[in-house]
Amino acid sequence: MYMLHRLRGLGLSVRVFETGDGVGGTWYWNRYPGARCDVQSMEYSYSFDDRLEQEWEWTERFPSQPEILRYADHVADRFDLRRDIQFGTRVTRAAYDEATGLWRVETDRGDVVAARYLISAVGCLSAARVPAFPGAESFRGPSFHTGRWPHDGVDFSGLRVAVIGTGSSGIQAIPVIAGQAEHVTVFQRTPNYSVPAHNRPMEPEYQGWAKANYPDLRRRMRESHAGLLGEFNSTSALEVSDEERTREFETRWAKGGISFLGAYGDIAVNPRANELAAEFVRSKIREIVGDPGTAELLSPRDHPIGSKRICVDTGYYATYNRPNVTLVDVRADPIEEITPTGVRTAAGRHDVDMIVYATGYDAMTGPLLGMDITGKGGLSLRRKWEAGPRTYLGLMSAGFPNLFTITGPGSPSVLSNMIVSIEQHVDWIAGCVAWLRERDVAAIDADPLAEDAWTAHVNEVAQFTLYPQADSWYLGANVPGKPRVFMPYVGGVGAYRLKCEQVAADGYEGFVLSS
């Protein structure tokens, strides 16, 4: 939506193709019970319009999916964006015509359009993935993926429900489902670290203060590591006493939210410091969960805390104290098939009336590769990226002129407050397009050497951290056959912004320009 707004301001003719029937992106699709942003509402909002900032009133500290969708609708209406958006339309193919310098774009509704610039805003977590369980099509009850939830909701009353997956969406949905269903059976492959949200109604005083100080707050977010306002403590967790460290962890836990990971500056890079934070969370799980065996199954021990995106929950661990909730460890007791009446594991059968797949996404590259994009010389993006994504700054991939990717692989993207990263990419792309048009430059493409250097830098920086130690979707580890490459840039929002600004100031260094 913001990209459309900026391009209109340049006087360009713009057509947006949107698969959904409305705006909102991830918040249009993810309507599962309990869906909520893990970034605070005053930070998860557009900054490009002063009046917009001041007029919208948030009702909660962490906004729910319905509220974020209302906000997206408000933005679309306020800037009259819908007239240039074709809803219910999926791009099936995009090919670059070297003779004309135009992109030819085809859709599932038969549209064929040509454009000088092609901008991908497909999102990083939009290609929903359901593992190929044998017999899944035989299940007689309803089944849903959290990322493709029915818009009219789902009634769990009196039903036995299986929830497969305990990532962020599962952790948010399970407590709500358990409060309605007759029984919930949770099938967990990998326990994840989660911290409490401690969500509450928005305090008018805080909202007023934030609005009055937005210019400074937005600047701090743009200069920060993750695009957030949370207090980051640069001290090492190993330099303080056990008592002081516990107090700091307790303070962060009581405050709620992902700022827990900012308790000490070396949690993301030092295994010893990381283990201290991880053990604190495991101790909280043991305090909350009544059954010691269940608490142990819920306690992650196979990856550093924060190496997968830490989850933010409301009553998740306490849900396992309910008599109508059963936890199944599918590492010890793997799912063998979906039957007409439920789920069969190695140890036995679990008869259920409904299945909820909280099994995640083919992240970052999946949405892009699903469009059959072909660049110069007939090279497909899928073939170019068969060993992993290669980009320059996460903005372009060599051999695909005038194709820009918003929050693509090689940018901070999913490691950041997405609104901050989206706005930065949109502003950079709009500035680039304006610069090209002013100088009658027909095409811009990433220089292969610059792309190689940036891809190597992205990998090098990741290796300084503990991120590669986890089998996460950051690495594509959740998709069989997907190359294991760390996809986002972990160097931070502030440093990345400075790099992008310098590249533009130097006449788009690292890019190839052609008339």
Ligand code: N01
The other form holds:
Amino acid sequence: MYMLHRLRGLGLSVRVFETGDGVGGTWYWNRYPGARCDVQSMEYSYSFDDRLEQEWEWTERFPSQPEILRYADHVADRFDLRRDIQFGTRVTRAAYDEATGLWRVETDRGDVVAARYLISAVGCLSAARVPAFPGAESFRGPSFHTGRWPHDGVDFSGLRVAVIGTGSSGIQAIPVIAGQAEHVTVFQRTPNYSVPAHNRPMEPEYQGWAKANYPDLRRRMRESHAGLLGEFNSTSALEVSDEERTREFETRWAKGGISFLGAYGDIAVNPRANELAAEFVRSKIREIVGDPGTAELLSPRDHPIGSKRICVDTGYYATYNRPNVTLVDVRADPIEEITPTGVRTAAGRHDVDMIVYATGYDAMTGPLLGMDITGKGGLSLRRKWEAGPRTYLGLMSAGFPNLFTITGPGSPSVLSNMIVSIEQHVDWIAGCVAWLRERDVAAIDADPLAEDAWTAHVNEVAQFTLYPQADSWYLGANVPGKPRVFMPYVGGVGAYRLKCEQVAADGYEGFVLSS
Ligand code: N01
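Could you please show the structure of the form predicted in complex with the ligand, as a counterpart to the form predicted alone just displayed?
Full complex below, order starting with the chain above.
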């Protein structure tokens, strides 16, 4: 939406294709119960328009999905965006025509359009993934993926519900479903670390203060590591006494949210420091969950804390104290098939009336590769990225001129406050397009050498952290056969922004320009 707004400002004619029937992207699709952002409302909003940020009133500390969707609708109306968006349309193919220097874009509605610039805003977590369980289509009841939730809601009353998956989506949905359903059976393959949200109504004083200080707060977010305001402590967890460390963890746990990981500067890089934070969360699980066996099953031990996206919950662990919730460890007792009446694991049958798949996404590359993109010489993006995504700055991939990827692989994207990263990419792309037009440059493409160096750098920085130690979607490890490559850029949004600005100031260094 912001890209459309900026391109209009440049006097370009713009057509946006959107699969959904409305705006909002992730917040349009993810209508599952309990869906809520893990970035605070005052930080998870557009900064590009003063009046917009002053007039919108957030009602909760962490915004719920319906509230963010209302905000997205408000932005669309306020800037009259809908007239250039074609809803209910999926791009199926995009091919670069070297003779004309234009992209030919095809959709599932039969549109064929030609464009000088093609900008992808397909998101990082939009290709929902349901694993291929044998017999899934034989199930007689309804089944839903959290990322493709019915618009008119789902009534769980009196039902026995299976939830498969315990990532951020499952962890948010399970407590709400358990509050309504007759019984919930959770199928967990890997336990995740989760910290409480301690969500609450927005304090008017805080909202007023943030609005009064927005220019400074937004600047701090843009210059920060993750695009967030939280207090990040740079000292080592190993330098302080046990008492002091526990006090710090307790304070952050009581505050709630992902800034728990900011307690010490070496949690993301030093295994010993990491283990101290991980063990603190495990101790909380043991404190909350009554049954010691269940507490142990819920305690992650196979990956460092933060190496998978940390979850933020409301009453998740306590849900396992309810008599109507059963936890099944599918690592010890794997799912063998879905039957007409439920889920059959190696150890037995679980009859249910409904299945909720909280099984995640083909992240980052999935939505891009789903579009069948071909560049110069008929090179397909799928072929080029066979061994993992290759980009320069996450913004372009060599051989695909004038194709920009907002929050593409190789940029901070999912490791940051997405709104901050989206705005930064949109501003950079708009600046680049304006620059090209002023100079009559017909095409911009990534230089393969700059791309090689950036791809190596993205990988090198990731290796310096504990991220590669987890089988995460950051690495494509959740999709069988996907190359194991760390996709987002860990270097931080502040440093990354400086790099992008420098490249532009140097006449788009590392890019090839052609007239
Ligand atoms: O998806 P996930 P998600 N058999 O991939 C399990 C963002 N988000 O939708 O770990 C059994 O994290 C899988 O198990 P395992 C956020 O960035 C943000 O929950 O692969 N289980 C895992 O438990 C997040 O990280 C918010 O062993 C199977 C689960 O399904 C990202 O979206 C809220 C399986 C998938 O977890 C994705 O989160 C929601 C199988 N065959 C999402 N296949 C907030 O802002 C998969 N699983 C708070």
